[in-house]
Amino acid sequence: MTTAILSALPEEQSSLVQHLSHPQRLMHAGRAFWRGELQGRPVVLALSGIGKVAAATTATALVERFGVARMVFTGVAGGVGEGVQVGDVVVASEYLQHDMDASPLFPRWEVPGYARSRFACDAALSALLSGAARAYLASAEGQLGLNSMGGQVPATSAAPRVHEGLVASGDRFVCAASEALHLRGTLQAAGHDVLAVEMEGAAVAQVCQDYGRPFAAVRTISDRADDTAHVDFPAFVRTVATRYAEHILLGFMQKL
């Protein structure tokens, strides 16, 4: 069975492409896809594109054109949950669209036609991702401090941790402290305790629901979705997120 690995950023994909056996680059729907083997298992690598529509198009192409059996997403996110810090890893258990609002026809955040606001990730795949993330962080302990993080993480930060829980997606880059606090507070008041925010995962989760494909996602926390969210983001991706994605996904594929 072929596994699709979607990456949010080219840097994350390039590190995985280098590990492909028998790589083949294919163009479809205006996108480049890499087909090959990773850790001896068939995969298709794809860039999701930015935002929910682009991510949904990519996910649909992976099912319709490449016939993938499961999807895994790797990328970065802004941390909004209690105790979720820069350099931590969040493995999604569920997804919600924080900008979905079809009220008063439907309750806020409910996706019309689905009678739900949350889409669950596959428990078995998520457990494998969590295990691979914890194994990598443990093996790299002492190497993930201030120097290896390119100065992105304060020297007082605790060792990176793995969190599991709800992640929210929306077509907006949340980069103001007031907005992040309002978003978290509003969702929390409705029973949605969000750990992180990003721009693609909920769309992929919905597509996988439609096609009956297992889905899991892992996100490296690049910022606290506040007024510092834009600071040295490219440097963080190069020095931290790319390395996380490479090692976590290689460990995941080895155990699949």
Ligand code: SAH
Contents of the next structure:
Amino acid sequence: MTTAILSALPEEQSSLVQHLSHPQRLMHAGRAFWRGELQGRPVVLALSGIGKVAAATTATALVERFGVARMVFTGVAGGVGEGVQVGDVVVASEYLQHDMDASPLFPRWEVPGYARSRFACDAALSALLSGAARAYLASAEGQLGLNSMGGQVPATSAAPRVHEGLVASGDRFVCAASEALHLRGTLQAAGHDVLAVEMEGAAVAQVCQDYGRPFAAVRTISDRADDTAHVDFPAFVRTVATRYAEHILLGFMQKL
Ligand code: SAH
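The structure above corresponds to the form predicted alone; please give the structure of the form predicted in complex with the ligand next.
The complete assembly is shown below, putting the previous chain first.
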């Protein structure tokens, strides 16, 4: 049973590629895929690219061309939920597309043809990801990861935390405090309590639903989706998020 590990950006994937045994690079649909083994188990590492369409293409290729049995997404996201801070980790329990709106034909955020706005992640895979994330953050190495930002992470008294809940995807890099507040507020008023925003997960969740493949996702919070989101972002991905992805996914693969 092959496990696919998707990331949006090459930086998010780079540390995992270095751990692959018997690595084999294949091009398909204009994308590079890495086949190999992690912790002795068969995997395909794939880049989704940025945004929902690119992610859906990669996820479809992973099923049709590589025959993967399950998919796990690892990447970064903007924290919008209360207390979801830079350096925290969010494990998605469900996904929603915040830019889906076919109203008044369908209720806002409902995906036409699916009679739902939320797509659930696989509970067992998500529990393994949460366990691996908690173990990493509690370790000395996990503390080091955040400190290596050299002051770029706002000094919060709280240690990094793992959150589990709803994550929203859309084809927008949310980088204004007013927009993040509005997005969270309108969703919350409709009963959708969103923890984080990113640009790919909901698309992969929908493809996995179509093909009956279990899906789970872990996102390191790189920014607060506010006016400084673009400033924090590149350095954070390079220095912290790659390390989180490496340790959390290796821990996950060991328990799988
Ligand atoms: N700097 C990158 C672009 C990154 S786009 C480049 O030049 O290639 C942002 C990526 O991080 C997306 O893959 C998205 O899933 C995630 N992300 C992180 N913070 C986000 C935010 N505030 N809003 C939306 N997506 C965010």
